[in-house]
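The form predicted on its own is given below as one chain in structure tokens.
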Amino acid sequence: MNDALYKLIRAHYRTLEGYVSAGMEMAKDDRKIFLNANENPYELPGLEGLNRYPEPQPKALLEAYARAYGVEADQVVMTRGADEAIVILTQLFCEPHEDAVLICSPTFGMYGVDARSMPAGVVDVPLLKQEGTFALDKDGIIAAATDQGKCVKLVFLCSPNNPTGTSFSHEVISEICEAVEGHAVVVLDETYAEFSENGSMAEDLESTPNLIILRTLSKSYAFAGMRMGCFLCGDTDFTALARAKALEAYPLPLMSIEAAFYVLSPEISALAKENIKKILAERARMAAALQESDHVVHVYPADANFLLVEMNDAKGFYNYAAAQDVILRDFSAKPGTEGCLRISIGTPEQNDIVLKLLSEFQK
């Protein structure tokens, strides 16, 4: 394992003996009789196969993820959504009461929540507002992440960022990775990458030893209910360690595994890509229509499947829409997004209802 990762892993994980589950001992095979996992041998009607534990990290599904994300199968660790990956990485690198993660608010709240729950520290280097959009404070991030007194082990960057929708330059992210190497690991959350013109930084993994990328099927593949995600790392010794020592014994439900095979099939993947095109077209239409409203101050440029919208009376419109059974996300009281609502892009019909409500809304 490269030093950029190995020296930053919590010391006890380097020597910890991980649990070897029955499912790890051999792949499932219908020709064999498995009496090694204390499973119930009787299937229930309509639930065939669910009496058996699934493989923890099925090889064929690792290969399907790898094809989807342009990496090798041994560079993938599958998790229950990207949320579980955040927990695992925080546990692997941050010593409780000693180390910290770095976030760039406003951003996805779980980075800070998971760190504080350990508990680990949270260092915030807020995004900069520039020319009607948001930008990374590169110099501030590097200074904080290399400050020995702050003990930052993980730098969480979300691109496109939630809730702002902003994509950040791959060049800037690469500069941050290089500058903090040996001090911290950069965890790049690419949950919304399929909606972005920038795409993924997966091709930089092997040349950037302290870069880890989060991916998920939840958004682009319309798969949120199945909780299937992963993290990617160029260092296969690290991914092997994570699988052996940081995951639950059986982290992925069988039905989620089978559904993921289906959603990653060529036919369904092609359909998902067509749906992404529809969402992007609706995003452009909604951004233009919202900006025309007298109730809207600013629509932030977005590279995801949502828009951050600053309004004269965000809370009032949020309540008005909720009363009409349209639920938006209220960020109006949060630092950095004052007066803003986040509006997910729905179907054309759903989006038209939002615009209609906005035209009817009286401040």
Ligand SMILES: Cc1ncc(COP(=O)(O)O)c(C=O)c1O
Contents of the next structure:
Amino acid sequence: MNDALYKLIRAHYRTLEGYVSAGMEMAKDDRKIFLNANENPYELPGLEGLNRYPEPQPKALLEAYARAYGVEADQVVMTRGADEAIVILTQLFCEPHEDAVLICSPTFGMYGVDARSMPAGVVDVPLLKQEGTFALDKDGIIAAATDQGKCVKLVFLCSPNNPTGTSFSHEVISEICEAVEGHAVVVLDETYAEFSENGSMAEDLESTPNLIILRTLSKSYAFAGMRMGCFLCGDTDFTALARAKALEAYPLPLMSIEAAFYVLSPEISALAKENIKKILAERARMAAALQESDHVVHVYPADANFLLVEMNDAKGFYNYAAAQDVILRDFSAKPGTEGCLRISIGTPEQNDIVLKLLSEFQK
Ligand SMILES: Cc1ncc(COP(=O)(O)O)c(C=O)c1O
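So that was the form predicted on its own. Now I'd like the form predicted in complex with this ligand, please.
Once more the chain from above appears, this time first in line as the rest of the complex follows.
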């Protein structure tokens, strides 16, 4: 394993013996009688096959993920959503009570929640507000992540960022990776990458030893209910270690595995891509229409499937919409997004309802 990762992994993971599940010892094969995993031999009607534990990381599904994300199968670790990948990486790198993760607020809340539950520290280098949008404070991030006293092990960058919708340039992210190498690992959360023209940094993984990328089927593949995500790393010794020592015995539900093959098939992937185009067209329409409203102060430029909208009375409109069964996300009281609501892009009909409510809303 490359030093940029190996030296930062918590010491006990280097020697820890991972659990070897019955499923790992012997691949399932219809001709064999399996009495090694305390499974129930009686299948219930309509639930055939579900009496057996699933394969922890099915090779064919790793290959399907690899094709979708432009990497090799052994560079993928499949997890229950990107959410679980965040937990696993925090556990792998952060020594409780000693180490910290770096976040750039306003950003996805789970980075901080998972760190605090270790407990590990959270060092915040807030995004800079510049010309009506947000930017990474590159120098601030590098200074904090290389400050020995702060013990930052993971730098979470989210691009496009939730809740601001901002994409950050690959160049700046590469510069951060290079500058913090040996001090910290950069975890780039690409949960919304399919909605951005910037695309993915997966092709930089081989040449960037301290870069790990999070991906998920939840958003672009409309698969949130199945909880399927992954992390990607160029170093296959690291992904092998993570699979052997940091995953649960049977991390992926069988029905999620089977449905993931289906959603990643060429036919269904093509439909998902068509839907992304519809969402992007609606995002543009909504951004323009919202900006026209007297209630709206600013619609932040967005690269994901939602818009961050600053309003004169965000809380009032949130409550007004909720009273009519339209549920938006209220960020108005959070630092960095004061006065803002986050509005997911829905179908044209759903979006029209939001616009209608806005036109009817009296301050
Ligand atoms: C930035 C970001 N990362 C990760 C996640 C979690 O995604 P998943 O559904 O794959 O767990 C979300 C969910 O909203 C998110 O916004």
